[in-house]
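Consider the single chain below, provided in structure tokens and representing the form predicted alone.
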Amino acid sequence: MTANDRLTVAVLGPGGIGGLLAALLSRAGHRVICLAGDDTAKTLRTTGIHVRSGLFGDFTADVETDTELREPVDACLIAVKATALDAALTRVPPTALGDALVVPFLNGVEHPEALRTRYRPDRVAPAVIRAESTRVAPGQIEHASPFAEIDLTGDPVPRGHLDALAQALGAAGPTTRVLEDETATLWAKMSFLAPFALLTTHHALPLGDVRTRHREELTSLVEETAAVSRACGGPADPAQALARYDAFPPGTKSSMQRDAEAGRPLELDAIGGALLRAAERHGVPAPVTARLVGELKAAGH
């Protein structure tokens, strides 16, 4: 794989995120193949997918589809929720990828070494997504933030593999960088992602007012957050995290809101859990974490 090939590009899981890399990958030429349900793979082999975008354009893109890996492909980009990645993973065996990258864009930052686990641990490239995009129906997708932004990274991967599936990815249309530290990558997303979904969910409130009504509580879970971050290797940095949070638009959600508002499972664990598995491992207090988590779990979450 190098900057300029043509790449073929499995996508485990064609939803929000999935869906629009494998459209923007497709329009720019490259060969993907959509790994889902039976029902999904007949309706994305028929009519593609369709993109709303005010970044990107309104645009149809063809992919091939299938309910499982059966062919080496040059990436396999994992978009699926952390809810559903074990099941999921049946769709891609292991002998079907031969040298291929495994990119997950999951939340969290346990992930990576399960994947390792399960594939060659040379070849896992955790990558953070920044963009607001949401399936609409099977093989419609709406990506409704003014920016798509992805970091890549995987500190035993090869630098030249990953510089050229960054290459791919930059030229159909995400802003995409490869970063070094995977450590510091994963839980910059983490300690911003946390307190949001955490306390939009717990409160079923939008940003906005969750950042003027329970300010305190935000502010504290922050902190904690950041200590945990920094306790691990990563960044932390409250008060730039605070800002960012002031600067969203009030009426933003959390994807763990938007579950949670459709009855869908809840990456509680894979976000609320690994936020306190970590502090335990590295003594760090988390009570805030604890008991949001906890009463998230009483609700029926």
Ligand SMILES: NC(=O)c1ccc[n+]([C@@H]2O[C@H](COP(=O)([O-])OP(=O)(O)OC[C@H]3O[C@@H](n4cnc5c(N)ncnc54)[C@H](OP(=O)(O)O)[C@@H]3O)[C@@H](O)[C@H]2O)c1
Given for the second form:
Amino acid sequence: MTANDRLTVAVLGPGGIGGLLAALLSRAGHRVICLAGDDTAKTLRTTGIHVRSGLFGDFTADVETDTELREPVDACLIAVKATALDAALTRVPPTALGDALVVPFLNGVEHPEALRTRYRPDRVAPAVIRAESTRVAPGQIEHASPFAEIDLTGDPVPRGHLDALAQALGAAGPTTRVLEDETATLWAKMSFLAPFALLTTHHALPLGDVRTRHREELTSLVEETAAVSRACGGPADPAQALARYDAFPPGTKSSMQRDAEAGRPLELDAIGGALLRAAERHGVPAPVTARLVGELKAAGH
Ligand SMILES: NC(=O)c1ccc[n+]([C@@H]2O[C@H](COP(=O)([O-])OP(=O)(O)OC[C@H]3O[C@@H](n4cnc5c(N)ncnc54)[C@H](OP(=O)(O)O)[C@@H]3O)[C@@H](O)[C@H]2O)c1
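Having seen the form predicted alone, I'd like the form predicted in complex with the named molecule now, please.
Next comes the full complex, and the chain you just saw is listed first.
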């Protein structure tokens, strides 16, 4: 894989993020194979993926589909929720992948290690994406945020592979950079996301109400998360995180909160659970996280 090649890219989980990236890469001229269950695969094969996006326009892109990866590809993007990851990975046999990059877009910090036990460790290249994109029906994607930014990383991955994929993603639409430090990249997102997701979901309130009515709790949680991030080798800037929350529109909801509202499984273990496990490993107190995770679990999540 080199820059400017026409790539063959598999996308496991063509939902809010996977569907958006599949459609953008297809529109840019790459060969895209979406891996999904029977019904979704059939729908996408018939109708393509329709994207509605203020940033990228409204368009329909054709994609190939399959229920399992059966041929070598340049990269396999993984965009299922953490709760569906194990089941979904059965569609990507390690032998079919060849030397392909495995690029998970999941939120959280633990999935890269899990993927490296299954696939070539030096081909697992985690990505962080900042965007708000929703699969409103199979093959129907609404990209609502006026931005889509990807940070691609992977400490053991040869830099040329990362650069080539970043070039293809960037040319297709999302602003894409390659970052050197995998731990810092993943924890930067986690530090912002965990307090936002846990508190909006726990209180069933949008960010505007959380940051005013539950300011003290938000501040404690942000500081706690920053301390865990620092202990793990990630960034720690609680004041900056709070300033970012304050800059968002007051009605902003987290995707964990939307999942709770819709009765879907939450990525609670991948976010809150992972934070607690990291805190425990490094002996960092995390009482606010522990209480929130415990209460969300007790509420049946
Ligand atoms: N959406 C966002 O704006 C956003 C932003 C940043 C990060 N993220 C992260 O990105 C990840 C994906 O989130 P998302 O919102 O894109 O999820 P999503 O819209 O729910 O899409 C997940 C996709 O996975 C598919 N899937 C589920 N189980 C599968 C299986 N066993 N085999 C194959 N496909 C399967 C679903 O298929 P069906 O269509 O058939 O149900 C769906 O298309 C999460 O970790 C999330 O936290 C999301």
